[in-house]
Structures are given as C-alpha cells and as structure tokens.
Amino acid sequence: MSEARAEWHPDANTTLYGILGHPVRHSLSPAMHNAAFRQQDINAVYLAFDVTDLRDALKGVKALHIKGLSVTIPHKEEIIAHLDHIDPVASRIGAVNTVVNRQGILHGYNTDWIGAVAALEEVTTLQGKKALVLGAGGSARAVCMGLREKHCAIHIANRTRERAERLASECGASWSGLDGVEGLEADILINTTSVGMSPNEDAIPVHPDVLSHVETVMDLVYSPAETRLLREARTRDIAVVSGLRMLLHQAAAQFELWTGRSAPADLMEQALQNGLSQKA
C-alpha cells in the first residue's frame, strides 16, 4: 500500500479544494482527499466550508481560485442554479456533489451515483434485482440513476409521497410511502435518508421486520459506521455495505474529475479509517 508523503508545506502555489455543507465540521472527505494529494505529489489543500449562503460562497470560490469541491447536504440541489455548465448525468439526478472549477467556470458533476454503484457491486449483482430505496432527497436520485444504469428494478418509499412519486416518474420505479413497505418484497434495501445518523444512533428508517426478505441491506449514513439499520441486517446474515464504501468510492471518482490521475483508493481507504478512528 502506497504511503502519503510526510513533508509538506503550503506556499503560494497552493491549488485550494474543500466541501461545502451545513453542518460540515464531521466530514472525513478532508483526510481522504488530502492523503490522496500527498501521496501524488500534489501541492494541493482540501478544507471543510461551512455554508449557509451558497451563492456567496460561490462567489468566493470563484474570486480565490478555488480549483474543485465537494458538495454535501443541503447543497446538491440548490447549487445546480449557480453553476456555469452541469454535465448531463448530473443534470438527470437533479443534484451535484462534485464541482471543478476551470479557469472561472464552474462545472457541476455526480459522482454519488458512481460511489453506490461500485459500493453495491462489491458483494452483490445489480442487473435483474429489485431494490427498495428508502428516501427521494438528491442522495436518493442518485442512487435511482446508478440502478436504473445496471437494469435493476427499483421502489421508492419516502414520507412525503409527493417527493416518492415526483422521483418514482423520473427513474420508471413503483413508489410508496415510509409506512407502505411492509410486505414489499426486494432484494436490496437502501437507505438514503439521514435516519440512525450520529447521535439518533438507535434510531432506524423502517420496523426491521421488513429485511425479512432482503439479501443486501446498504446504508448511506457512515457516522456511526455501522448504524441500527445495518446491525439488524448483520443479526439476519444479509450482506451490509457501509456508506463508507460509497463515500469512498464518490471520492476517489472527485480526485479524478479534479487531477485527471487515477485515485489511490488504498490509501484513501486507509485515510478514512484512520480520520474515523479519531473522531470515535
């Protein structure tokens, strides 16, 4: 495994990434992108912005060169307005959640889609499956386009219906309500919403009784690591993915948007747990 480099110090040839979010201080983006830039020999910082004013902020980022972003809630779908060019993925999901800045112009991508797609596919086929994704905020979109790319089937359940069925037309899946899922067959079950993240850690989307049938159970929220969600399902020998599988993978596709480099996914994996290992 490739090791970052110890000696670093920024100068006036800095290139400046970072996320934008609110709240964004939990963020382990950081540790991820800033190994991978070392390891590289890239004389680069990525920082956490905590923004309210997205507009402003973008503006900033223009003004101070700021070369690439991540973008995380609430901003994946407010952004899109503020953007110079929005590639055509993208654009389809609704929401961007990676940005490169190219001499003044703001390129909007997703990459999310990509991180869930390889997240899954690590222990499970996706062609030919059912998938009952829970939520139909930008995360949710997402995850419904990376489906839809490997011919997978898909139903959307969400609280608020109208949200379900607006996205359910969008990607040709069946849609439902949180509490019309019970009984519903599928093969993998998704949780897109921030249910069970830290510190409602005994909190969890749906009655576990739904897994009943389930042979994959992933999780976007990754703090804690393992939420309620997935300890259900490991009790039950389904396969759990982690939202730290898919928070790497959507980094590791950023880092190439950004540097046209391959990413050194090892190392940033190993950044990862290690960021993890001191916010415990």
Ligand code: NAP
The other form holds:
Amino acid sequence: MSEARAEWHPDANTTLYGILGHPVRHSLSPAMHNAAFRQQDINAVYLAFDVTDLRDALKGVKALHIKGLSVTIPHKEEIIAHLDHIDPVASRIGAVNTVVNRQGILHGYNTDWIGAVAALEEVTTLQGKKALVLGAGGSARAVCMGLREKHCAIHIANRTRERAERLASECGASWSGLDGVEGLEADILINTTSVGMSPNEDAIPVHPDVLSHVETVMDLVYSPAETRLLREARTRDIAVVSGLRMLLHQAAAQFELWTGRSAPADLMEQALQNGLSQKA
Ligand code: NAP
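Since we've got the form predicted on its own here, give me the form predicted together with this ligand too.
The complete assembly is shown below, putting the previous chain first.
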C-alpha cells in the first residue's frame, strides 16, 4: 500500500476542492480526498463548506475558481437547477453528488450509483439478480439506476407508499410499503433508508425474518459501520456490504472525474478508517 507524502504546503497555486452540505462537519470526504491529493503530488486541498444558500455558494465557486465539488444532503437534488450542464445519467437519477468546474462552466454528475454497483460487485455478481431496495429517496434512485444497468429485477419498498410507486414506475420495478416484503423472494437486499443510523443504532428497517432467503445485504448507512441490519445478516451467514464501501467507491469515481487519474483507493480507504477512528 502506498503512503501519503508528508511535505506539502498550500501556496499561491493551490487548487481548491470541497464538499457542499448542511450539516457537513461529520464528513469523511476531506480525509479521503486530501490523502489522495498528497499521494498523487497534486497541489490541491479539499475543504468542507457548510452551506444553506446554494445559489450564492455556487457564485462563490465560480468566482474563486473552485475546481470540483462533492454535494451531499440536502443539496443533491436542488443543485441541478443551478448548474450549467448535467450529465444524462445524473439527470435520469434526478440528483448530483459531483460537480466539475471546467473554465467556469459547472458540470453535474452522479457517482453514487457507480459506488453502489462497485461495492456490491466486490461480493456478488449482479447480472439478472432479484434486488429488494428499501427506501425511495435520493440514494434509492441512484442505486436503482445501477441495478437497472446490470439488468436486475427490482422491488422497491418504502414507508411512504406513493414515493415507492413513483420510483418504481420510473425504473420498471414492482413496489410495496415497507410492511409488504415478508415472503418476498430476493437475492440481494439493499437498505437505502436512514433507519439504523447513529444514534438510533438498534433500529432496523424490516423484520430480520425478511433476510431468510437473501444471499447479500448492503446497508447504505455507514455510521455505524456495521448496522443492526448487517449484524443480523452476518449471524445468518449472509454476505454483507457496509455503506463505507459505497462511500469509498463513489469518492474514487469523483477523484477520477476531477483529475483524470486513477484514484489511490487503498490509501483513501486507510484515510476513511483513520477518520472514523478519530470520530469514535
Ligand atoms: P432521503 O432522500 O432523505 O431518503 C430517505 C429515505 O429513508 C426515504 O425512503 C425515507 O422514507 C426513509 N426513511 C427515513 N426515516 C425512516 C423511518 N423512520 N422509517 C422508514 N423509512 C424511513 O435520503 P438519501 O439521500 O436517500 O439517504 C438515505 C441514507 O443513505 C442516509 O443514511 C445517507 O447517509 C445514506 N447514504 C449513503 C451513501 C454511501 O455512500 N454509503 C450515499 C448516499 C446516501 P419516506 O419516503 O417514507 O420518508
């Protein structure tokens, strides 16, 4: 594994990158991207910007020549109206988590779906599998896009049934409420709801019995790194995928969009783990 280089100081030529969100002080993205910049000898720094007024923030991005952005809750959908160009896939998902500033033109992309697929493919194949997606929010849209690319059959289950129905009709899936999944046959279960997120670590989005016929479980929640859903799956000898793997892969895809270089994924993972242990 390659080491981050120690001697680097920002100077008059340092390029700025950052994450826009609210709140954002918990973000692990600065740790990952700054480690990658140092390791690749790129004179750049990545900061966290706690932003509520997107329009003003993006004027600042152009005025200050900030070269790239990550975008997180609650701005992923709203930002689309403020960008100059949206990648067709991001447009279909309806959410942008990455911005590239090319000579003052802001281009929006979505790397969440790439991260979800890459994380799942570390433990299973996707082609033609049956997937049960819990949730119908922004990240569910990205996950469903990735699953469709892999020709999976999708069932969407959400607390608010109307949202499940809407997303299902957009991606050719079946749907139900969260209470309608018992007995449903699926190879892969993916939790895209925020249920189980710290501090509600004992919460689980569906009854553990739903796991009985599933081969693989992924939870997008990454704080805690192992949610109750993943613990229940592990005790049943089911392959598990932590949200941290998706977080890492979506960040690696962002780095590649910004720099045109392969991301040092091992080093970014190490930075992610260090960032997590400092927060613990
Ligand atoms: P979102 O658009 O706000 O959607 C939230 C989803 O969670 C909705 O489906 C919502 O259902 C459901 N939900 C919330 N509270 C619930 C409850 N008490 N019971 C049942 N369902 C509930 O949020 P998002 O952007 O999709 O993010 C969702 C989660 O994914 C967050 O924890 C986020 O941190 C995580 N995430 C992780 C990654 C990663 O890289 N690992 C990437 C993106 C997001 P309703 O429609 O009924 O409100």
